[in-house]
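Shown here is one chain on its own, the form predicted on its own, set out as structure tokens.
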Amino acid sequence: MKVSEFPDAFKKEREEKGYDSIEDQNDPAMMILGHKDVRKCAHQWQTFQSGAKPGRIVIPSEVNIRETRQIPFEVDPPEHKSYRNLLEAWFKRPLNEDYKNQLTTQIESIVDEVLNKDAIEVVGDFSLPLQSRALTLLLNIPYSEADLWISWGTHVFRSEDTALDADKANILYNYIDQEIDKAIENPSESLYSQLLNSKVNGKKLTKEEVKGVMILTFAGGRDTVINAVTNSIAYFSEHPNSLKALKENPAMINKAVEELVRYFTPLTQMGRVATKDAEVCEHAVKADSRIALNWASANRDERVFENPNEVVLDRKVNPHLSFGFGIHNCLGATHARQILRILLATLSKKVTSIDVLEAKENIEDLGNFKRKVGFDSLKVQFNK
């Protein structure tokens, strides 16, 4: 198998009955996995909700880690439109031209970094730096303060050897805490000191609600992110005229970054907890039992994209699900799209080649399925 190929491991029980469960620390989901119907309850909020225990939506669920909740995430309306109101213009902050220019010299700066070394491993020492220092952007705080964050490694959650990890969980937490009592102290322009000087429906956000948010913007953007970015170079590496064609042909870059994100799906699922019993796909859905939005599935449901399983970069329709649906739709994907775009403009430019040395896939483990979501790691070599 290619290293850039992902092969659709829902394929069957998508096309045979739209759904499937998974085990989740005894507290199990019903996957949904058409696009149709992901759809459908995404929209239905009032039946399947999100405000449910802290972390009890996420899968594998983090209420064994985590009980702050993360706003708006875990927040349903009529709660969820203040918050939403009170962060978007903030997180549509990666439009404008400084925005854009300051991530340019950073995603440039690391390309060319990599363009004079033999080898480069992606994960760790590309896709996690590059990540790390665009979240100072995003938070309006330092740019060496990425240096903390990526002595964490890649994943926040997760150790080499637990799928859940509360020590490694905390680290992040503490931090958080402390960044904040330091903005109390000390304020400034970053995200930290315009959360604490807002107010929702009148009243300033409490510590919680403000830890709430800055827990989403990092655990939220981390992982996906470093994903994207690996899995797009491992796609270039074995479609070099694909680079060549967005180079001839940059007005592609827009559409190429929707298709990458379509096929790659960085994030499996999200779940939904019920709120009374309810049928999907015609199978009975108990009040409080969770059913998982399946966005990987529904990326490749034939029914809605032609050829689903093959990358195509100009594709014309594509209502992938790989930033959500819904009033949930992700809060972080203005600045994840102006990301790629850049990094793909970057690489257009500057490298003519990618060449693969060796490659570790990530393979989640979803009970009875198998789904290639990355890299552990994957290590190349760009060409001048």
Second form
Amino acid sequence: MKVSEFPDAFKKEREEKGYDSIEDQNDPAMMILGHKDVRKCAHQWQTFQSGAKPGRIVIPSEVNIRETRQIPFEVDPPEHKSYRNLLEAWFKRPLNEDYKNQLTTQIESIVDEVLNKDAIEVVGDFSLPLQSRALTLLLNIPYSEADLWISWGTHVFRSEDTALDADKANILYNYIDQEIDKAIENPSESLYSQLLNSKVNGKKLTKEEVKGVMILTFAGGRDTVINAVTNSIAYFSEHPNSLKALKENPAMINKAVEELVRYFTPLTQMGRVATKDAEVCEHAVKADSRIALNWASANRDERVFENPNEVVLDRKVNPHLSFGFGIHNCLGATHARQILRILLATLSKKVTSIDVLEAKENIEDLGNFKRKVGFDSLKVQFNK
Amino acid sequence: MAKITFITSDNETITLEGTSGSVMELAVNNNVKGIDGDCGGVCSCATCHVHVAPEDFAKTGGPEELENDMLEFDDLTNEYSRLSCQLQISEALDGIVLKVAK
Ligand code: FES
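Mind giving me the form predicted in complex with the partner chain, seeing as the form predicted on its own was just shown?
Following is the full complex, with the preceding chain placed first.
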């Protein structure tokens, strides 16, 4: 199989019944597979809540390794809106000219760096530093802080053999605690200080709330961005003409980003907890049980997307769900999109072809399903 | 050339002229409040939602199926809803008035 081919793991079950069950630490979830059903359930926040026990809507569940509520993602309306409004302005900063220029400088310099090497392992030596450095812009803190996060490796929240690793998660949580304390002592222009100075519904954010936002910011954008970047490199390695097409027609970059993000769907799914007995796909969902909104499956639904298993770089109408759907859609989407847009522009300008030397796929184990979500490692050579 | 008027949620009226591209792009390029165009116009984010003035609705016509599906799950949808990224600017839209949904 080609390295850039990511099969649709859910086709059969989606077409035959529209759902399937997934076991997860004695808290099974009913996986919703069709595009329309996923959107419908995402829309019904009263019935399918996000504000459950912290960690429970994540699959695999994080209830055993985390008590802090992630904000605004694990909060429901009406409180959700106040937090979201507070954060939205900050998380839209990637649209500013100045931010864009700084991000462009970062990405161009890392591409220049790899162009001068014979071989490069994309996940650890390209995508991870790229994501980490970009995050310093989002947090508005010194660039040098990225070195520490890079030293954590790609899997700070999970280790190689267990999906969830409390010790590793604690590295991040302790780090964030310390950074919050530092920001209290020495206020700056960072996101930490910004949050510590903010009020929601007339009340100052507590340290615990600030931590909840920061954990989400760190965790939500790490493996997702790393996968999106790595997988895009894999795609261009096997489609050098696309790089050329983007160079000749930069107006296509936006559509290309959306299409790559649809095809790769960096985050497979997100759970919800039923607040009452409900029904999905003519199947009962019991109160206090979990459903999973399977974005990856929805994004290959042939009732919505023509040739769903092909990358059509200039796909015009592309209602993909890679950034979620409804009130809880991805807060970091603006930042992620900007990273990918600049990356594609830079690659198309500077790189003519990419040769894959070695690839080790990362296959997600989802009970009945095995889904290729990215790479554990991808060794390539970039050519000028 | 088409003159397009936007009315934002704080009742500001902005009239812009466009010759090509989508109505969303025109709005975003001129910072019309409430139209973000996050997905760049591929019908995936619904941050470009407008309500067409009833008397102008014939000029735009109704949404296609995929756009309609998008609007179906938006709380602010009414019978005159469109995603402005799916409205291509042309003479046919001249004089149209759009209320920003958000
Ligand atoms: S700009 Fe995203 S749907 Fe119109």
